[in-house]
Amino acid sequence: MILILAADTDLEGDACRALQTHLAALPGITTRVHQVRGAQQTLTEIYLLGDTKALQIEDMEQLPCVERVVRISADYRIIGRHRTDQGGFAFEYNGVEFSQDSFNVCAGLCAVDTPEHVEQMMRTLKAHGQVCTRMGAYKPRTSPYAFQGHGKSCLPWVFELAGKYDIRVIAMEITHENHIDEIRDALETTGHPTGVMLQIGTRNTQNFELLKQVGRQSEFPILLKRGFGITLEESLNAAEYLASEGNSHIIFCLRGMKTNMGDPHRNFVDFAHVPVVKRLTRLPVCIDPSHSVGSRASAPDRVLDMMHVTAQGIVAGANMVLVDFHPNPAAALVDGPQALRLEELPWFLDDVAIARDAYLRRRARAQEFAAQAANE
């Protein structure tokens, strides 16, 4: 059950305190509070978790501050879109907006290697007006002998370089709960020159204990990658794990499915699920073309496959693109064959802008058609 409070309700006011006291006394019920901050007003929702069957909607609507009550029978109690007019999980982190309406490009190194390469990457991003990047410090690998990432030793200089080039958000995969403390300590030591978005990789989508630990912290937003060998429902339940622990600042990332049906690409591209995830949930949706395609192959039109699938995801409404770049892909320690070159960044950004404009035009036309139909 969700209690939707009146707009701009003061959580510290007497009426809201009375509401929370009443809810705390309900047997077998726990609560989660979530706020959606828009340009004009702040909306507050309280999730009642547990056996809510005995609670009557009419009674709950009489409680202080409550404007509307929604009973939930579907999965994804917190992240789910239970009404067509329900607002998305919009949030701002370190001055960057993330929502089902926003759009960001997160280009960078799949794996951090040298300070020189990191600085070249960030300098190029700044020159082209970008404020987000990806930097892999912890790398889960299929082979135990493959490069596992520099770990916490690289964090201070990566963060300092990000501050130097005004990079606001770094998407960084973690594989253990201790990595959260290592990132937090490094940010504190360097004076918080940037922000970090904790990335849960495809191999850890069903690492439930890690999901719980990441969900219990509220300092960092979360980028959750779809599991490459499980259903969409199972992956969305992983996002529900995060939100049920308290952190709903989540971006869901589509990164391709592991199946030979996707050959010759590295994975079967699943970007047609962008509108599906936005319909089922209130999460912003990211696409990862690098790990979907896995190569620099191109068609006779000279457009890279990776750019074609990126455009497909954006035209379908993606809110973020996570993509590999490298100053010297041949020297990259991880996934060099799929990395785009720095000189290709302006071309990539131009192509992204064309696709984003197409999506906005398509959305505007759909809204226009809906309005016309409503008036007939």
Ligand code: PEP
The other form holds:
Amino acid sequence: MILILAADTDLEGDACRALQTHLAALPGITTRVHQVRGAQQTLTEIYLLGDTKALQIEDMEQLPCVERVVRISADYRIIGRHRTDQGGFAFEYNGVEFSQDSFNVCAGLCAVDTPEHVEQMMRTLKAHGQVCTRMGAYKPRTSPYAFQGHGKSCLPWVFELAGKYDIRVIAMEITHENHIDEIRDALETTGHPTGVMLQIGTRNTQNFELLKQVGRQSEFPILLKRGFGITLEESLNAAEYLASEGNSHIIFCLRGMKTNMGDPHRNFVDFAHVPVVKRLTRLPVCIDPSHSVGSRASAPDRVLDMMHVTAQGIVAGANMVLVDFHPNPAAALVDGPQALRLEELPWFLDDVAIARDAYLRRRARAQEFAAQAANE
Ligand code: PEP
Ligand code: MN
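Having seen the form predicted alone, the form predicted in complex with ligand PEP:
Entire complex below, previous chain first.
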């Protein structure tokens, strides 16, 4: 059962303390307080865990500070949409909004290599009004002999260059909990010129101890990749792990599934799940066309497969696009064959804008139809 408190309830106030004392006395019930900090207000939800069957919704609604009560039956207690729609997890991080309505592009390097390439990337992003990017410092590689990423040594100059070009959010994969401290330290020593969204890669979607550690910190939002060889339900439970530890500033990223059925694409594109994830959960949904398609192949219409699938995901309501670019793909140390070139960025952004506009028009039409049907 979830008690949704009135907006901006003071947890330390007398009324809320009385509520918590009352809940603590309920037999067989434990509570967990969960706060969602939005741009406008802070929403507090109290989760009642244990045997809640005997509790009546009407009684709970009478308690101080409680605005609404939701009985939950689904698996995804925190991230899920339950029978009563509680709205999405909207949050703002470093001036950028993320929600099931927002739209952001994180174009950048799969792997950080040289300061020159990072600077060229950042400069091009700024020239095209972009405030988010992706930069891999810690790379999980199939071969132990492949480039593993520069790790913490590159963080200070990557963050400084991001600040120089007004980049607000860098999506950066971490593969170990120590990396959170390394990122925090580097942001501290450079004076917080930018922000970081911690990315959990597809190989770590079910690294439960890592999920718990990342979920326990609330400084950084989280970009969770879908596991490439597990069911959607299993991946959504990974997101629930993060939220159950306290951090619900999560974006769920579809990146294709590992199966030869998707050949010649690198992974089987799973962007048909964009609306499914939005229906089952309150999380904003990201798509990663680069790791899904894995090449610069194009159709006879001259549109790259990567752009076709990006448009498909956006037309279906995706809230974010994570995409590999590189100033010189042939020289990229990781995933060069799937990197778009910097001069392709304006084309890519135009294509994205066309698809987003189509989605907004489709959504408006569906809402118009629903309103009409309700009036009949
Ligand atoms: C990446 O985004 O650089 C990456 C390694 O992705 P994934 O975990 O989806 O393979
Ligand atoms: Mn990659």
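Numbering follows the first chain given and starts at 1. Here the rigid core means the biggest group of C-alpha atoms that line up within 1.5 Å when the two forms are laid on top of each other. Nothing here was measured: the structure is a model prediction, and the numbers come from that model.
After the core is overlaid between the two forms, has the C-alpha of residue 371 moved by 2 angstroms or more?
Not so; residue 371 is displaced by less than 2 Å.
Flag for residue 52, CA shift 2 Å or larger between the two forms after aligning core
Residue 52 C-alpha, core-superposed: shift of 2 Å or more.
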